[in-house]
Structure formats: structure tokens, C-alpha cells
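In C-alpha cells, the next block holds one chain alone, the form predicted on its own.
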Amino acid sequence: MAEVTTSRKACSVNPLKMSQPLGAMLAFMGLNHCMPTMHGSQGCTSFGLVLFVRHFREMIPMQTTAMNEVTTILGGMDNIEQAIMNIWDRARPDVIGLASTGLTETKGDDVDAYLKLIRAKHPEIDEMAIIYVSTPDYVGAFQDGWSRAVVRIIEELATPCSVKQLNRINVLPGCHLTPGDLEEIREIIEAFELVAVFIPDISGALDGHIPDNFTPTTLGGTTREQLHSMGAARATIAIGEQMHAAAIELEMKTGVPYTVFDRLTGLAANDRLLQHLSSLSGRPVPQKYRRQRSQLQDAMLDAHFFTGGKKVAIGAEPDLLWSLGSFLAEMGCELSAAVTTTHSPLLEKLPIAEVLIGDLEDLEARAAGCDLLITHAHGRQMAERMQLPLFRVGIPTFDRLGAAHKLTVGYRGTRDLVFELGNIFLSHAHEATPSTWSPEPINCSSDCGSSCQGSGAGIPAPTSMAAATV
């Protein structure tokens, strides 16, 4: 059991976490024909826009209510009204996703009341959904903002359905999953002849495709019709502890039962998913995934020589930390340092003495003697100073291509992760120690009757797990 502590420093140095509004914005980007909008200053939106553009390398639709000093003091209703009407006149979106920021939360704007007054004044926007979520950026983190936004989407748009579609499954993915991960999960579910509806679905909007026509709103993702019919599904699958609250809300509103999978990285975790899908569909696990499971087992056997005993330091959002940390422990790695951004009930279950809610400076201080650093791209300077390899995960990853397509779920994604981590350890071992063999002999205590005569004379001993392979 890990002890969860919080850093008490006066300031954050090289921050690890990103704010709640950014998490909410990413969730709204997973809705089709939506306009994510921040209720705050232009600077707040500009920062988030640049961050997402650098990570996904795509056109990111995002608007702002452009609060200034005067409107912050007097209240932001006029700014919200003007923003909504401008968006309506220019883009005609199906949904506006509106998230608060620290500025407007500190002022105390009653946005729900503002929206009622605006709708009464402008009946022409009745057909457009406006989803407001409270996401003060001075508390919580990216994962919390995503979770809150999904809960609000369900509260606003989910409705009970008397007619059930027995082959339909609602999927509530956490923000730690990439568009590539969602595509893999969709393919697995569809292999059981089930239809998966993701809420939200960033794989449709941020998967790196080139659209035929320009649109100022999001293109792809969960449609408004799919959101209204969430109650028609047979079951709900939530991926990540962050989605537990959304799954509960969906069951309360529609009666659709849910199952939470804390991670989909690892052998046992995917066994559980496929067993659940087989039970829902009444179909056996396809041969394709039986072979992928065997491939994963072989990959784990090949890689454990290089991963066993290695010390790893991880800095990530709680669900991503749990997913990677648990799997690394299964591969024989030792978690030497774990730093995260916000609270989660999973943190206490990690196989480490302490989990710190802090920043990358805290991670660097605790990572001495480690063999690998795992965090997002802001950890690159730390890795250079410590002369350690850096495995980039999470948002933002702006100094590498293909971040949106990184795959770590399912048997196939876990297999690729095993090889990538094993290759890092293997290459770093060769760079750090050109000769991995020691001239020291193995002291053999057995009386095997061979020419070694129990001394192991002339048999070199491996000095690392990497050297133990032939």
C-alpha cells in the first residue's frame, strides 16, 4: 500500500499537471460538430490552443468569452452571450461546450443563470445544446476536468430509452487513452459483433486525417443523436477510475448497467475485458485475439531479461500512472519514484512506498539511481541532466511525431509497449557499458563432475539482466 502525500512547496517548478479546463476542452473535442469554449481571458484559451496544436499537430477549434478587467469585475453574462451568438451565426454547431477558468470561478459567475436568460432572449438557439462545466484551474488537474465534462454531457443529453439495442455498448474512455487506443478498443469490441459508441470519441476528431472540407467546428466524434440514445445501450464499459462517476451518472439516468476497467494494459487486464465481451455477446473469443495473447506472452518472456530489476520513475496523471506502473511491476521493474497530479483511489494500491502529488522537480529529486524516466515531453531537460532515457507518455508530447497514434491497450498495444520499453533498456545498457560481461568467474557450489570442478572456472558471469540472454 502506497502512502499518498502532497508537496507543500511555495511554488511549482517545471509543472507536471495541466489544468481542469484543458481536460474539459479535450472532452468536448470528442463530440461531433461541437465548439469547445473557455469562459475566461483570451490568454487562457491561447495557451490551451497552442498546447493541443503542438501535441496533435492538427487544427484545433476553440473559442473564448474574452474576459477583461472590467467584465471580470462586473460579470461575464454579456461576454458569454456575445460569444454564443457569434458562434451560432458563424458555425451553427450542434453543441457548445463551455468550461469555466480560474478567473471566472474566483469572480463567482452564475453561468447556469446566465444561460437561462440568454436562451429566453434568443429562442433561435433552442436547437443548439450548450453544456457548461465548472472547472476551476486552481484545483484538480487535467483528468478531473475531463471527468467533470463527461458527467455534464451525460446529465444534459442522456435520456432513458424503452427500446434497447442488444448489440450496442457505451464506452466511457479516460483522457489517458489516445485516439489510437480508442480505435484498438473499438476493433476489439466489434470483433464480438457489438457496436461501440464512445463518449466522448477523440478518435474521430483527432486521429490525424485530412478532411474533404473545412469546418470551423470539430469534425468526427460522438454525434448528438448518439448522445441522446445512450440509454438504448445494453451495457456501459468505463475505462479508468476517472470515468467511475460518469458511469454511475449514466446508470442513474438511463438504467444501463456499467463495468469499470481500471486499465487495459497488461495480460490479465485484457483477459478480463475479452471475457466480459464474450459474456455480453454470447460469442467465443475470436482466434485473432487468442493468437495476439500468445504473442504478448512470448514478448513478455523475451523482454523480462531486460526489464527485470530495473528502477523506473514515473510522472503522470493518476490513471496513466496506475496503468503503466502496475504493468511495469508485472514485468519485474521496481517503481522507485511516482509523482502525479491529483487524487485517485488507485494511488494507494501502487506497489511503491509513496506517491507524491507534485511536479517534475519532485520527480527529479526522487529519481536518483533510476534506469528510466517516464513522463510527458516537459521531462526532457530532466532526462538530459540525469543522463537517463525518457519514455514519453501523455499530453503534451510535442517533440515527437505520432503521439495521437501511440498504442498501449489490448494485447497488441501491450506487446508493442513491452518491446519499446525492452529496447530502451537494451540500447541504454549498451551505451552505458560497452562490455556487459564480467571477467569474474561464477562460483559453482555443485559437484557436477565436469571439468569446472565446482569452481566455475572460465565461465563469465553476467553483470546485468541484459547480459543474461544468449
Given for the second form:
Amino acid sequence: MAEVTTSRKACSVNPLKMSQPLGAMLAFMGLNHCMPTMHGSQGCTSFGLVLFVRHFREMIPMQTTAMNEVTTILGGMDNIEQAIMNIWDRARPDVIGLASTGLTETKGDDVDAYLKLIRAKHPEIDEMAIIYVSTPDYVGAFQDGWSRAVVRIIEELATPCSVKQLNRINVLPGCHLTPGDLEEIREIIEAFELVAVFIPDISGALDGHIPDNFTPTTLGGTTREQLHSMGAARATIAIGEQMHAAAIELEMKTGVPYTVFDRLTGLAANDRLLQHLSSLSGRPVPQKYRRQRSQLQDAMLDAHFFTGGKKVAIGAEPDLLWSLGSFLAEMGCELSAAVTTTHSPLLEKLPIAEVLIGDLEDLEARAAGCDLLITHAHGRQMAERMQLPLFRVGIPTFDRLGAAHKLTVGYRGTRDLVFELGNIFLSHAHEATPSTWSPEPINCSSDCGSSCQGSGAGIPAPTSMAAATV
Amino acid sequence: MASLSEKVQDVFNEPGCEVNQVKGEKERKKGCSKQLTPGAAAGGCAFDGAKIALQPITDVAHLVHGPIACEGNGWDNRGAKSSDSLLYRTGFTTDITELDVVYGGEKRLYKAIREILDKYDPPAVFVYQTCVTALIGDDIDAVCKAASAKFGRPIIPINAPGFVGSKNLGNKLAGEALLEHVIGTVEPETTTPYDINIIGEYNLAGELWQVKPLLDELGIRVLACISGDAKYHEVASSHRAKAAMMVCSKAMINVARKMEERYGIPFFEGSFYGISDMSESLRQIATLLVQQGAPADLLARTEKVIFREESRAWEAINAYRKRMEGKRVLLITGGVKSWSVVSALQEAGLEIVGTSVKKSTAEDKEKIKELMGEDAHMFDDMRPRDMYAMLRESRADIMLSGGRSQFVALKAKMPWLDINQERHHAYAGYVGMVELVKQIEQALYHPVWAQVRQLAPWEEQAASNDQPGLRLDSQYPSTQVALNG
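Can you swap the form predicted on its own for the form predicted in complex with its partner chain?
Full assembly next; the chain just shown is listed first.
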């Protein structure tokens, strides 16, 4: 049981957190033919755009209502109207996903009312959905923006369906899952002869493929038709606690029952998923997955020598922290520091004394003596200073390729993760030297403390700890 | 102290800028950037621009007063390099909460400054205003003043909240902050007749270091680069320079002009991009220094270095010329001056089929016409869709642009090279130009292009089935089956 505390500093140093509207933008990027748009100053969109482009290495459609000082004071209705009409004229999207920002929330723009007036004035855009979500920058974090946006998508577009599609499953994925993860989950579900519809589906637009033509909007994702028929599904699977609210909303609107999986990384977590799919479909777990399960067990056996007793510091959003933290504990690692961005009921259940809602400076202060750092790419400076290996997870990962295809779910994804982490520990093993067991005091710098105290008697002293990032 | 709106009007009225001076009173008030179109806008805000201009000062703590978005979504994302302190890469923000929005964020800001001084002990803290804190009326000037007095350390307010305008305006407001609070506050330990300032150079990818060895060789000292690889005290004592060079179009023209007015430092506008531009810049630096009293032999020594460096660079570039001749370039740039790159690429034998002039002045456009001829293709605002079409239809062989439009080229399966903010290669000076040509050559002749453009065998089949008259046995032309074909 962990105690959840909030950093009391006035100054956040080396932020771990990103803002709510950005999370909402990513959710809208999982809708087909959508134009995600921020209601704010053009910089709000520009920073987010650069961040996503660097992470996904993809074209990112994203627009802004381009608020300035005067329009902010007078209210943003004209800007929203112009933005919607310009986007309509230029791109003809199926959906505009609109998120507010700190600026327009501080002013108090009543966007719902604006949209009603704009709709009444422009019947020609009736066929285009406009989904508005309120996401002030100064509340919550990226993950909250994502889950709020998904709730709003469901509120706006889900309807009860009298005709059911018996093999259809709605999947509500959290923002901690990559396009690669979504593909893997789809494959698992389809192996039970079920059809998975992801809401939203970032594997459609952000999986790094080459389209035949130029599209100014998102070039894949959940289609309008799929959104309208959410109510026809037989069941909903939500992945990550952040999707709990969306799953409840969907059940309330359409009657489709839901199951929340807190994570899909780890052996038992995937057993639960496959058992659930088996009972939903009435089919046995396919041979392929029985084999993969056995491979994962074998990988865990091979790796446990190297993961056991290792100290790990993680900085990640709640659901990602929960997935990786719980899994690392299952691999015998000790969670020695956990920093996150926002509240979640899961935080208290993490196997660590304290979970801090804070920044990377806090993580750095708590990570002394660790064997491994796990956080996003901004951990690179810290890793270099501390001479610790860094395993990059989450958004942004801008200094490595293939972030969209990083796979950590399913038996196969967990197996690869076991190997990857095991290899980091292997390549940072401390070799014995003549002075290792010498009775003379060992010259050991403070930041390699754990290696000196950590693994029981006869401790190898690190002669050199290479700075390495993974 | 001038209010923010007065200051904005002040930078819009720039006597050093010819474009500005031919405008009428009313037009001038609107500023130099076009009004943004909601739903069809691109580019950063004024805060972004201020941060770009000042963050390269390496030993300063850059504190962003605002909600998490302004710093959290974009920190440590630029390629300005440092030869010493890494503090500028640390992200500091007050990360204000809903309560701060209601009760005001000034106290939090004051405490944040104190925390930074306690923990990181920087020579100065720059405090950046953002939209939300400006809107709720946080007076960062007052907080900075109080903190400076209390802690005895320069705490500098940078008043450029995002919603006052574009990136370019932010550059200028950042310059105003330097002029008002930093420049001239410290005396340099020593001065020489060879001291210059370089204004508007950010040392991206270490480009300043491509130029500095030549200046060192000539005995010219960069008293302050504003702001690439600069230290706080260098900028603060930059008022004792003998001459200045203004780089990067007119983004910081207010700094150059006001320093001329206040401290009598003459400046010229130059570029480090392209061989002839580089030589011209060296010449101008030497000429200005000699005019200011440096020994006249500097001119001859400079010519000698120019001759040597040009010969070397030409020799290196000539080796590529054959493979570059006739290759067509589409040039989409923002901050880097289009015309200086145009002339540089033409030097290497490349043909420029189009260039963007979105941020160029009328004067820049004239220079481009001079270089590319009267029928030069200049785009004010090229839509990604049009770039894509141009590349897809092979009206250009390579696109040089900023990271934003990178994937327009790559998805059209065409070569692309990064020449903006986040680029990894340095292209300044003589060595930089050779590097740029080398990178273009590498991109054009990379083996991936043939592979990614190759249809899959079944697609070939489908394509030829669609064409009546094509016989089945001609479906696999031998050249296309061969992997290295």
C-alpha cells in the first residue's frame, strides 16, 4: 500500500507532466477523418504539434482557433466559428475534435452555447460531428485529457442499437497504449473470431504507414459508422483505470456491459484477458496463445536471475506506472521511486511506500542508488547525470525510433519486455575486481549506493558504471 | 515602465527596417506579421518566439510562469548547443493550478524564484509571462523587481505572453527585455579593438562553432553572441563591443538598432549561410572594426582567410557538383533567410524550383528575384497538400524545410533535409556549406528511394492487368525483379 503525496514545491523542475488538451488531441487523432483543434492561442497547438511529430514521426493534423489578446477578452465565438468553417472548407472532415485550453477556460468561454449558435447559423455543416471537451491546462494531466475526450466522444455519438452484432467487442484503450499495442490486442481478440472496434483507434492514423494520397485530416482511426454503432457491440473491454468512466458512460447510454482490465502487461494480467475472451466467444484459447504463454513463462525463468532484487525508479502517468510497476514487482524488482502526474485510484495499490505526484527533479532525488530509470525521453539528462541506464516509455519519446510500435501488452509483448529489461540489467552487471572482497574500504561514490548495499553479502563494487541509455 | 501594448507598438515601429518605414501609420500599427486565420494557422506564439531567442543563454534559469502546457509540452526540444553550462536545458515552470488562477500566481512565482536560487544558484533567472497569468493580471515585472531586490540577483521579466502575437514578435519582445534589463548592466573585464556582438544567432547544432575558429584566427573576439552559447554576463556586458552583426533576417533588428543608438555600436545585416555570404560577413565585420579604430591590417588578413577558405570550400563542393547538376530543390524555410540559402545551393549546381517567402521581407524577395530570375517561384503560404503534389509529380527532386513538413516529403517518397530549429547537422560557414551539399547528395542518392518506390510484385501485376494490351508475360520486367536494380 502506497501513500500518495503531492509535491509541495512552488517550482516544478523538469516536468514529467504534459497538459490535458494535448491528451484530448491524441484521443481525437484516433478518429477517422478528424481534425483535432485546440481552442487557444496558436502556441498551444504549435507546441503540441511539434511534440507529437517528434514522437510519432508522422504528419500530425492539428488546428487552432488562434486566439489573441483581444478575442480572448471579447470571447472566442467568432474564432471558433471561423476555425470550424475554415476547416470545413479546406478539409471536409467527418469530425472536429475541439478542446479548450487554460487561456479560454480562464476567460470562461461557454463553448457549448457557441456551438449551438454556430450550428443554427450553418446548417451546411450538419453532417460533420463537432465534439467539444473542456480541458483546462491548469487541471489534471495528459491522461485526464484523453479520458475526458473519450467520455465526450461517447456522450455525443453513442446510441442504443436494437440490432446487435454478436461478435463485436468495443475496446476502450488508455493513452498509455501504443499503436503497436492496439494491433496486438486486436489480433488477440480476432483469434477468438470476435471483431474489435477501438474507440479511439490511434493504430489507424499513427502506426507509421504510407498512405496513397495526401489527407489534411487524420488518415485512419475509428470511423463515424463504427462510432454510431458502439451500442451494437456485445461487450466493452476497457484497458486502464483511466477508461473506467468512459466504459460506464457507454454502458449507461447503450446498455453494453463492460469489463475493465487495469493492465495487459504480465502473465496473470493476460491470463485474465484470454479467459474473458474465451468465455465471451465460447471458444477455447487458441493454440497460438497457449504457446506464447509458455514462451513468456520460459522468458521469465531465463530473466529472473537478472531482474531479481534490482531497484527501479519510474516516472510515468498513472496507468503506465501501474502496468510497469506491477509487472516489475512480479519480476522480483524493487520499486524504489515512483513519480506520477495526476491522481488515480490505482496509485495506492502500488508496491511501494510512497507515490509522488511531482516532476523529474523529484524522481532524480529519489532515484539515487537505483539500477534502472524508467520514464519518457526527458529522463535523458537525469540518466546522464546519474550514469544510470534509461528505459524510455510513454510520450514523448523523441530521441529513439519506433515509439509507435513499442509493444508491452499480450504474452508476446510481455515476453519481449522481459528480455529487453533483462538485457539492460545484464549489460550493466558489475564485474568483480581484485578489490571487490578486499577488507580495505571500497572507494565507492554515493550514487552507486545500491550496488554496494543491494545484493547481500560479498558485494561487487562497481569500478566503473558506464553511462548508458537504452 | 512601458506597458506591454506600448512595447508591442514600439517594436512594430522599427526605423531600422525599410519595410516598416514605407508603411502608413495605420498599417504599421498592425505589425509585421499577418493576422492569423483561425482553423488555418501554423506556427508558434510570442512566448515561443521569446523562448527561442533567449533560451540559448546557457547559465540562466529560464522559468516559465504559467500552466503546465507552456513548458511541460515543449521543454528541452531545441538544438541550441552549449560549451559549458547545461542549466538552460532544465525545465522550470510554476505549473499553476486552478487555485492560482483564482487567487493569483504571484506568490507562487516569488517562491519559485527563491527555490531556483537556493537549489541551482544561477547568475540570473529569466521569468517568462504566459497567456493565463497575463490574463489574470499577475504582475511579473513587480515580482521580478521585488525578488531582485530581496535576493540580490538579476531576475528578468520577459513579457511576451503567447496571445500578443507571433513568434517573430516574441523574438523582438525578448530583445526588448534584454535591452531594458540586461544589456549594459555589467562592465566587461577587458575590451579589445576587435570585440564584436553577433545578434540573432542561436548556435543551433553548434553552428557558431563553425564560424568561431575563423574569427579566432583573425583575432576577432565575440564579446557576446545574442544568444547562442552565451553566458549571462557576456550579454550584460555586450554594450562595449565595437561592432555588431545581425543574423537571421530581422528578428532581432530592434536589439541591433537600439544598441547602435545607445552605445554607438554600428551593425550590419549578414548571414553565415552560403560561401559568398560568409565571405561578405567576414569582410563587413573587418571593415566595421577598422572603421571603429582597429588596425587596418585586419582587412588584408581577412581577405587572406577568405581566399584560403573559399578555395578549400569550392574544391570540396566541386567534387559533388557533377552529381548535383540539374537536381531540383524545393526550399521551404522559416527563420533561415531564403535568399542566402538560394545563392548557396546555386553555387553547388542545384536548381531551385521554388522557395517560400512567408517570413521574408520585400527586400528579401527582391534578392531572390535577382538570384532566381524574374519568374522565380515564390510561395507566400504553400499548403502541405501542394507541397505533396509537387513532390509526388516529381517537379522537385528534394525538399529542404523545417521538421513540420518533413512527412509531407517522406510520404511522397521523396528526399528531404531538415534546415530548421531541430536540425542535427550544422550548416554555417564554409565547412557548413560543404556539409549541406554533402547531406543533399547523400539524401538524393540514398538507396532507400528505389526500394520504397518499388511496387510489391502483386501490385505490379494488378497495375499491368489494369492496362489493356499488356501481355501477362511482361508483368515482371527483369529490372524490377532485381533487388539492386
